[in-house]
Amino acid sequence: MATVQYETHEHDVIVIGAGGAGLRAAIEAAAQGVSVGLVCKSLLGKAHTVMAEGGIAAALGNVWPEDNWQVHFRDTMKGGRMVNNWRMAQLHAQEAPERVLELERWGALFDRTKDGLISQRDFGGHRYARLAHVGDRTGLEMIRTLQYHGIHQGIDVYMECKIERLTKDGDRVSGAFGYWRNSGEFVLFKAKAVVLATGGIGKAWKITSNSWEYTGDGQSLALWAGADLIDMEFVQFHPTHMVWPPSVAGLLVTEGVRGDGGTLKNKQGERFMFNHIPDLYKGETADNIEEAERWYTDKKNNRRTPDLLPRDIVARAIRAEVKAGRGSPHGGVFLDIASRRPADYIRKRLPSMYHQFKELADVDITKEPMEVGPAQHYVMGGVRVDADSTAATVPGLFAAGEAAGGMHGSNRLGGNSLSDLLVFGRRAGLHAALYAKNLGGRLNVDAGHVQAIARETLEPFNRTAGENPYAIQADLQDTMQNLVGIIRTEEELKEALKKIEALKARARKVGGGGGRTYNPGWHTALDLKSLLTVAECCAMAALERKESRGGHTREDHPYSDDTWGTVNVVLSQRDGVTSLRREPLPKMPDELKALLQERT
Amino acid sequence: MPTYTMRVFRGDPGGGEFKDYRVETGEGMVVLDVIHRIQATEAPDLACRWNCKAGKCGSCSAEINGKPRLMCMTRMNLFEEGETISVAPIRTFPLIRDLVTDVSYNYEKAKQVPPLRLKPPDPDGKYRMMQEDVDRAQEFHKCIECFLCQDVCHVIRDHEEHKPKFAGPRFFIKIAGLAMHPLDTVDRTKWVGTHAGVGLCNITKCCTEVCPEHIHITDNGIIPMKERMADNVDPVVWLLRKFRGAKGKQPA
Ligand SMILES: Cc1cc2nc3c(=O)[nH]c(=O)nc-3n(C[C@H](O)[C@H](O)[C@H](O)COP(=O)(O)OP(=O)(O)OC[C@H]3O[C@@H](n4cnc5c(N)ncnc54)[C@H](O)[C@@H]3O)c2cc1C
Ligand code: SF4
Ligand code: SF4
Ligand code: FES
C-alpha cells in the first residue's frame, strides 16, 4: 500500500479549538514561553461561543453587593443538583470575576451600570444578578476580544484543520494527526501536551442551537486515546427555543428574555411555573405573582419568579404543559415580553434577537410573544479532568470548556459556561505549558499508527456506492431524539443502543463522492465516527443512572436518588469496546459544606 | 410546496460553471436551508461554509443574484415562485470550491491593526465607563467579520495592486472602533493613512449597504475617520475629539 504523504508541524502545546476555553489557553500557553499552535474546524472567530448571548456569569458584586464567590459556589451545585466536582466548581467561582475583567484589561466593551461599572443580568439559578453582558451578543463580544488579543501573542493558528485521531508514545499523547479541509491534505502536529476544546456534541440530536461542529470530536479522541469520560448522561434541554414560524423554528431565545421581565404562560394565560417548583428551590422562589412582580425591583425582600429556575426545571414543566394540552398551537408554550416592558427597553436589552426575528419572520418581539420550547443545548458530561491543572486521564492531555465534564454536575446555570471557558481555559493552558516545559527531550509519534489513520480516512473515497453520510446523520438524530431525549425509559435507551449498534455498522460502509478538496460529504462521513461514540456514551450512561437528576429524567426513575447523588458514571474504552463504572463523586470539605447549607 | 431552480456555482480554479438544481422548499426556509437539501440529496460534495445559520457568525457569505448576502438570512420568499436564483461565491477573494472562498487576506489585515493599549484604572483599581461613551464603540464591536463589505468594496474588489496596501471597510471599522474605546491611548491616525489606505476610499457607501449588522460603516467610521486626516478640528463634525480629545494619546 503506498504511504499516505503529510506536513508536519512542532510545538509545545497544541491546542484542538478556537472557542473561548481554547484562545484563552491558547493566550495563556503562550505567555509562558512555550511555543503553541491553535487548531480549529471552522476560520477564526467562528467557534460556537461567537452564538453565546446572555452573558457571562461572575460574582463581581457590582449591582448586589451581597455576591460574592460563596453564594455563586453554591448557585452553582445547587443547580447542577449536588453532582458537580466541587473544587472546579469553587475555583470557577473565585476566578470568574479575574477573568471577566481581564477581558475588560484586553478591550472588551460590557454593558454598564449607572456608576460606569460593568452590568449585571439576572439569569436562571443565579440568587443575584450577575451576568456581565453585552446586549444579547456576550459571545461576540468575548470570541473578537480573545482573538484580536490573541494574534499579537505569537500562536500560530492552523484554521479549518480537523483532527482526527491523538498520538502517543507509550502513555503519553505525543501528538494530533488530521487534514486541511481546503485540501483534504493530511497534517500531524507533534507536541508535548495538547489541549482539548473542541466543545459539545449537540449534532447527535435533530433539534438542537448547535452547529455542525458539535459531533464530539473532542470526547471521541479522548476516549479513543485511552481516557475516561464522565456525567455523559447529563444533557441540556434549553428550554426556550422558538417553534414558530419555521423560518426561525430552533432558533434560541435567551434566558436573559425571562431575565428582564419576560414570563412563560400557558394557551390559558396562566403563568404556570408557579405549579412546577419543586421542593429544593421552595425557599427561595415566589409562590405567588404579587411576590414575583416585587422581586423585579426588591430582591432583598422577596423570593425570585420561578420564571427563573434552573432550566431542566423549565424543560420539564414546559413539556408537562403541552402533553397536558396546554400548549401554545404550534406544540410550544408562549414567551411574553412585549406586554411587560416597554418597546425601547426591550430593543436595547434584546438588540440582535429583535432585529434577526424581524429579519427573518417578522415577528415583533416588541408586540407580540413568542413560541417555544426546548431543545437541545448543552452537554455537562465530558472528558474527565484534575480539577486545578484540567489534566485528563492520560499523561500530557488536558481539557477545557464544554469538552470537559464535571464543573456543572447534572445541569448547567445559564451564564456558567463563558465563565467555565476563561477559568479553566486558563489553568488548562497554564498546566499544559508546565507539563510540556517539565518534559525534556522529544516525543515519538509511531509512524505505522499514522499511516493506518490515513488510510482510513480516505476510505470512504474507496466506496462510491456507499452509504449516504448525511441519511446516516440524519437517522442517528432521530433515534437520538426520540429515544434519548428530555424524558427517558430503560426501555428506549436499550432500543437507542440497538440503533446505534447498527448504525455503527452502516457507517463502516459509508461512501464518498467528489474529491478531497472541501468536501462537505466526505468531512460529515468522518465525523461520524465520533458523533456515533459519544451517543452511545450517552445513551450508555443513562441507561445505567437509574434515578433522575438535572438533565437526566428517567420516567422509570422519576425521583432523585441519594445513593446515585454520591457517584459519578465514567466510561473508558480498550480496543474498540467501551465500557462504563461508577466512581464515588470527590469529598467536599466540611467548610464548602456548609456554605450549601446556609439560606442566602 | 414552492419550488425554485438554483443556479449554483459548481468549479475550482481550475474552472468552473452555474449548474442548476431543481428544489421544493419548506415554509420558511431560507438560501442555506436550500443549500443543506442540495448537499443531502443530490450533491453531497457541494463545498459551503456556515455555523450559526443564526446571522451570527458571519460564515456564509455568498453572491445571491449578484448581491452580496448572508445565505442564512436570505428568505426563500423574498423571491417569486418558479424564479431562477444564482448562487455564487464572493468574488473578490480567490476561489477555494464552489461558494467557499480563500479569505486569509481579511486575518492578515487584522493582525496589521496596532492593538489598543489602555489608560491605567481608577485608584480602586477599576474601570469606569459610562454606556453613552460604550455605545458609540459597542456599534462597530457588532460585526460578526462576514467580510461582505470587504467583497463589495471595488477597490479591493478591481485592483489586485490596491490589495497589500488597503485594509478595507471592515478594518476602518475596527479601527474605529479602537479609537472611540474610552480607554485607549493609541493615535492610529496617521498610520491609517500611511498603512491602511483610507485614502483609497471614495466613499461611494457599497460597503455600509451590504453590512448584515446595519452597521454605518461610512458615515460613522470611514468619513470621521477622514476629516480627522484632514486634521479637521471642527468638534461639531468630529465628535470624537468633543468628547475624549486626541490628547495624550500615543501614536501607533
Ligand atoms: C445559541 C447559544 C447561546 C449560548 N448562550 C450562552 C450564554 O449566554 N452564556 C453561556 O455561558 N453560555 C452560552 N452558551 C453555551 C456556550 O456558548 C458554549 O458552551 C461555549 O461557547 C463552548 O465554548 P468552547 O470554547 O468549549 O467551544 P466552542 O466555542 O464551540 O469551540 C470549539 C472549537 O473546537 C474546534 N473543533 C472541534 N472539533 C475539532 C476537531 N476535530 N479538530 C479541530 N478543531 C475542532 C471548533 O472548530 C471550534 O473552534 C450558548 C450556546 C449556544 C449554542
Ligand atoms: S465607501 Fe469606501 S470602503 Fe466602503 S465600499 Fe466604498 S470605497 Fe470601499
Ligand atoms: S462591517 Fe458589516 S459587512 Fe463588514 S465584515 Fe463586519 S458585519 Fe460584515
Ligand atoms: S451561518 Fe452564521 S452567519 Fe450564516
Contents of the next structure:
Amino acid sequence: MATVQYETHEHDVIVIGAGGAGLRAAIEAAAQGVSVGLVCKSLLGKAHTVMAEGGIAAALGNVWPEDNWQVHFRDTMKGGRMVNNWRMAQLHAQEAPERVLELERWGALFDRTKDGLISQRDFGGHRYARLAHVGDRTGLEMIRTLQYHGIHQGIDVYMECKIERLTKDGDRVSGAFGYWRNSGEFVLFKAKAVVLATGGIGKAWKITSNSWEYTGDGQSLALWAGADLIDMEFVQFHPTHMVWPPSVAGLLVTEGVRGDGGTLKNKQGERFMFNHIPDLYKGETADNIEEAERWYTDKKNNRRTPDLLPRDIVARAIRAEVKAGRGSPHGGVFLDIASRRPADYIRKRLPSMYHQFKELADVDITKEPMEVGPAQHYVMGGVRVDADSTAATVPGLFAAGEAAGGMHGSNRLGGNSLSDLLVFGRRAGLHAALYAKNLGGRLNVDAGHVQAIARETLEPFNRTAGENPYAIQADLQDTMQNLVGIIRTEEELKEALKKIEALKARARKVGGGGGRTYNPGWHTALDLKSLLTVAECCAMAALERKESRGGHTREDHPYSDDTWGTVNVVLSQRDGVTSLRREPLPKMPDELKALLQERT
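Counterpart to the form predicted together with its partner chain, namely the form predicted alone:
Shown below: the chain alone.
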C-alpha cells in the first residue's frame, strides 16, 4: 500500500480553534515563552464568537455597585440548577472582571456610562446589570481585540485546516493530524500539549444559530483520544431567533433586545411570560406588568421582569404558547421593543438587530415587533476538564470555551459564554504551556497510526457510488430536531438512537466524489463522523437522565429529582463503543454553599 504524504509542523502547544477561547489560550501560551500554533477550520476572524452579541458577564459593579463575584457565582449556579462544577463557576465569577479590564487595556472599545465607566446591560438570570457590551456587536469587538493583540505574540496561524484525529505517545496526546480544506493535502502537527477550543455541536440540528464549522470536532477528538465527556444531555435552545423568512430561520436575535426593554407577546398581545414563572424564581421575579415596569426605573428595589428569566425557561414558555395556538403567523411569538424605546435609542443600542431585520425580513424594529422563536444555540456539556488547569482526563490535552463542559451546569446564562472564553481560555493556554515546559524533550508520533488515519480519511474516494453525505447530514438534523429537541421522551430518544445507528452505517458507505481539491462533499463526509458521535452522546445522556433540569426537559419525567441533582452523566469511548456512567458532583465548600442560601 502506497505511503500517504503529509507535511509536518512542530510546536510546544497547538491550539485547535480560533474563537475567543482559542485566541486567548494562544496569547497566554505565547506569553509563557513557548512555541504556539493556532489552527482554525475556517478563516481567522470567522469565529462563532462574533455571533455573541449582547455582552460579557462580569461583576464590575459599574452600574450597580452592589454587584460582586459572590452574586455572579450564585446566579450562575442557580441558572445551571446546581449541577455546575462549583469551582469553575467560582473561578469564572472571580476572574471575569479582570479579563474584561484586560480587553480594555488591549484596545477594546466598550460602550460607556455617563461617568465614563464600561457600560453594563441586563440579561436573563443575572441579578444585576453586568454585561459589558459594545452595542450588540460585543463578540465581534472581542475577536478584533484578541486578534490584533495576538498577532504581536509570535503565534503561527494555520487557516482553513480541519483536524481529523489527535495523535498519542503512549497515554499522552502528542499532536494532531488533519488536512488543508482548499487542497486536501495532509498535515501533521507535533505538540507537547493540545488545547481544544473548537466550539459547539449545533450542525447536528436542523434549526440552529451555529454556523457550518460547529460539527462537534473538539468533543469527538477528545472522546476518540480516550478523554471523558460530561453533561452532553444539556443542550441550550436560545428562545429568540428569527423564524421568517425560512432562509434565515435560526439567525440569533440577541437577548440584549429584552435587556434593553423588549417584551415577549403572543398573537393576542398578551405578555405571556407572567404565566410561566417557575417556583424557583417566584419572589424575585415580578408577577404583574406594573411591578415589572417599575423594575426598569428602579432595578435594585423591584422584582425583575419575567422576560429576562433564564433561557431554558423562556424557550419552553414560547414553545408552550405556540403549541397552544397563541403563536405568531410563522410559528414563533412577537418580541416588541418598538413600543417601548425611541427609534434613536434602538438604532444606537441594537444596530445589528436593526439592520438584520430590515435587510433580511423587511421589518423595521423601531416601528413593529419581531417574530422570534427558539433554536439550538449552545451545548453546556463537553470535554471533562479540571477546573483550575482545564486539563482533560488524557495527559497533554486541555479544553476551553464551549468545547469544555462543567462550567454552566444544566443551563448557561446569557453573557457567561464570553467571560467563560476569556477566563478559561487564559487558564488553558497557561497550563498547556506549563505542561509543555515540564515535559521536556520531544514526543513521538506513531507513523503507522498517522498513515491509518490518512487512509481512513481518503476512503470516501474509493466509493464512486457511495451514499450522499448531504442526505445523511439532513437526516441526522431531522432526527435531532424532532426527537432530541426542547422536549424529550424515552420513546423518542430510543427512536433517535436507532436512527443514529442506522445513519452511522450509512456514513461508513459515504462517497466523496471528485478529487481532494476544493471538495465540500468530501468535507461533509468527514464531518459526519464527529456529528454522529456527538449526536449519539447527547441522545444517550438524555435517555439516562430521567428528570427535567435546565436545558434537558423530559416530558415523561417533568420534575427535577434531587437524586439527579448530585450526579453528572459521564461518557467515554473504548474500541469505538461509547458508554456512560453516573459520577457524583464535586463537593462544594460550606462557605460557597452559604452564598447560595443568601437572598441577593
